[in-house]
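This document starts with one chain, in the form predicted on its own, laid out as structure tokens.
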Amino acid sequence: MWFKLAPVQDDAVAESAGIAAGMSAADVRAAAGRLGSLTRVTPVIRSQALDAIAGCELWLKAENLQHVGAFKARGALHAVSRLDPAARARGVITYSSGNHAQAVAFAARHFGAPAWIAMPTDAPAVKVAGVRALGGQIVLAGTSSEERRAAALKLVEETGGVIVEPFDDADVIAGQGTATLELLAQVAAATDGGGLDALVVPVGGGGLIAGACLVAEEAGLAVYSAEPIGCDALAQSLAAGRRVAVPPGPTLADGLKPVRVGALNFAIAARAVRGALVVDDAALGQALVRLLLAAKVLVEPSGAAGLAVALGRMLPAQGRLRRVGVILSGGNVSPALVSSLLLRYGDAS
């Protein structure tokens, strides 16, 4: 899906515009300095077999190998580290379908604080188990982000804890941007100073792509979003020039199902994203399987969204692009789903 930018007409975005205008790659570098060794420097994966399908060099940032198996650890650790210590000690609260839930539980444990997490009733069992293993206390709340947020606000009243937003927060955005900052440094080091021609980023609430845009703006790098069909809130919002609510449809990508992207995230993305692309479940499943078989790397369907775009040659003039960066955003997936996707797409990959 492509879009022509319309004038932004959204009160929440307008209120966020001042914050967004003041954010830049410098905020991401500051976050990287604060995080230090708290986060892993994840590897960049290369595969000649995948390059041949995509028609260009793919530089795959393996955030599935980050703490808790997702890039979300970056934003959560940064945001929790920035909380007032007294407030943090009362506890941290969030609402999430899974990966941010695990990330906040991980960050809370690191800083010695309790954590309460509002999760959907249909959250993948592997993600629920991950939160519990990290000491997070779970409250199940409906299936929409609005229901989860309402439950989180109730937890604030009951516990006196503080909410760590899953994506619509400057500290979270700056933390997520460190993945792109690392990727560009790794590509430059491997290519004697060369750079990427494009970057593809999966989008749920928009924290990852907003952070990527801050870094990419400074580098002059084109950024493209990847969303599942029926859950394309950013694509529809960019086309409309305002945030659009999109009740999530069925998708394998359980981590990419917000009703809306964040206001701050949208304000940043609207000035930097070059194109919005959507992929179906077949493309997600095939990308996951191809990555597993060709590169021996396992991601969840949400983490395969950017790769599905690249392998489908959906980027403009992709045959003339030399290097394309793709963020593999997470790897928390059930063995049963992997098995079913291998049976379905293994022979075709």
Contents of the next structure:
Protein chains: 2
Amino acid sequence: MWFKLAPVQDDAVAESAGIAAGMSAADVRAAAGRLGSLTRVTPVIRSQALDAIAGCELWLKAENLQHVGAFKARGALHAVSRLDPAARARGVITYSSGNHAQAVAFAARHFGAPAWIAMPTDAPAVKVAGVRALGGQIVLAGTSSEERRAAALKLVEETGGVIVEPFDDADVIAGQGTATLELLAQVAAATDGGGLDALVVPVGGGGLIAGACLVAEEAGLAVYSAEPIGCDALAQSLAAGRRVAVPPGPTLADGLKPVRVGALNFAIAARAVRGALVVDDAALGQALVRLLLAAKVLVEPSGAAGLAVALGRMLPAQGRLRRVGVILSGGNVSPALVSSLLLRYGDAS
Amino acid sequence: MWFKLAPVQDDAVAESAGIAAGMSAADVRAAAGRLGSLTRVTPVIRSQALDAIAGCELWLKAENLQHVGAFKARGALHAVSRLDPAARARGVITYSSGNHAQAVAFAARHFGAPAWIAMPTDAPAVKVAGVRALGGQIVLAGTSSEERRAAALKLVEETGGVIVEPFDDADVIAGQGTATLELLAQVAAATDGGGLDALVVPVGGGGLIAGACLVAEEAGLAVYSAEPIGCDALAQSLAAGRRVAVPPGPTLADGLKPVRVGALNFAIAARAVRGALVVDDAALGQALVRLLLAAKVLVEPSGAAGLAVALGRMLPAQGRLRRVGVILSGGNVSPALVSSLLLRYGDAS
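Form predicted on its own done, so how does the form predicted together with a further copy of the same chain look?
Below is the entire complex, every chain and molecule, led by the chain shown above.
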């Protein structure tokens, strides 16, 4: 899928256009420098069995092995590190379906600040428990990201604290970009300076892919987005040439269900994403199980979206690509769901 | 459990004593040099949640992410690389309950040689399929390692090929030792030269632990063995001061069921293993599930034995240790078993 974009018409995107235009790989490198050893250098996983299915080399960036089990720790740590210390001390507030919530709780704890998190009433128990274990205080608020955002704004009024946006924020985007920066360095080190021919990134609100785009633009690397069918806000927005709100349909990928991608995220993605792919629950479940059995690492369904694209050979001319990078974005998933997916897809994998 | 060893009386051990006495960390470094990039540098996994359970820092060497999903690729590649090329071209033969079988098939394929493997009639389907996928030819032979060895000797007669022993072999041991060599370098790099206070290693025939002991002796590192209850051939042998045959009882850890540890392995382990621990199926299953949910990596039950020891705080004065290394030895396990363990232990983990 290739896009010819109409001019951006969305007010929020227009407001973000200046910030987006000023952002580049240099912001990601600066974030990496600030983060230092606060984040983990996650491994790149290789599997001959998965390569055979994909028809190319897959270089799997295991952000499921990042702190709190997701890339979200990068953006949250970076953004919280950049907050005004006095405001931060009053409280760090966010709204999230799960992994960003854990990431902000983790980051707030690191900086000795209290954390309040607005989470959806249908958040997976494993993610709620994760926030609580990190000392975060939870306010349950509806099922959409907009309901959660309203609850977070109320918390700001009550506490005098400050919001860390889940994705529509320059510091968050630069932080998330460090995953791609690291991946390219790891691929170069392992291949004597060779590079990737494409990168596939799961998309919810667009923090991870916007950061990836900043790095990829400089590297001349083609970036593709992966979204669940029915929650393809980026695909529809890119096709329309403006941000489209998509009331999220049912999906196993609970982390990829925002109503809209971020304005800043859209402005950056629109200039660098080469194609937008969608996958169904069966592809997500099968990719999760294949990865687990062949490569021995566990992702959540959201974290399998990019891999599902690659295993489905959905990239343009995929058979002619040599090395494809895939970000495994997170690994927080309920044992019952993994158990049932193993029974459903385990033998066929 | 601490040992005072009586003099070794076993003829095979006595024969091996000279070889064992001559082996050191230098042999492991030489193996690492020969292997170069044939083996993967597997990541070291960290998890704050698991550290909290263990009461110390756990540095988990993820050999489940090695080629063929187990450390066995190290020893097999090293041993096959050292075979006489003419004999190797006639065939590489071995006997194994599974992971060594896949490793030898993988190594033989790398060197362009045919592979014949004697496997037990009750080998997990996932391991049989793994050997076949690597081009290995399978001869099913009984359920004990001694029955499989007899079948392998017959294959040598028939083909003129050469056996790669699963564990009782200097080249195999030196190859397996590279996992520990790598781990110590990774820990030192991550801690500014700091070291481990203890290392826990799963034991079947003793290839992995003998290699670990060679490295640990030089580093002054305490090594502990982890075996399933009822299959604790090393623990019983160390306690007796001589090799003891233990008809293996039922265990989830299908990779840790040899009747006896190797003679060379025993001779090396007897001089360096500081204590021998045993774990039951519940501890193995719970460790597997905790690792999967907290650290997002999948091991087979055998591969969880060292972790089960650490999570059970079974090491002497474990609460006073700072950094404990654990080798996650392999990850080849049936989806049905993982599914059922997740249901059994997922909520409590």
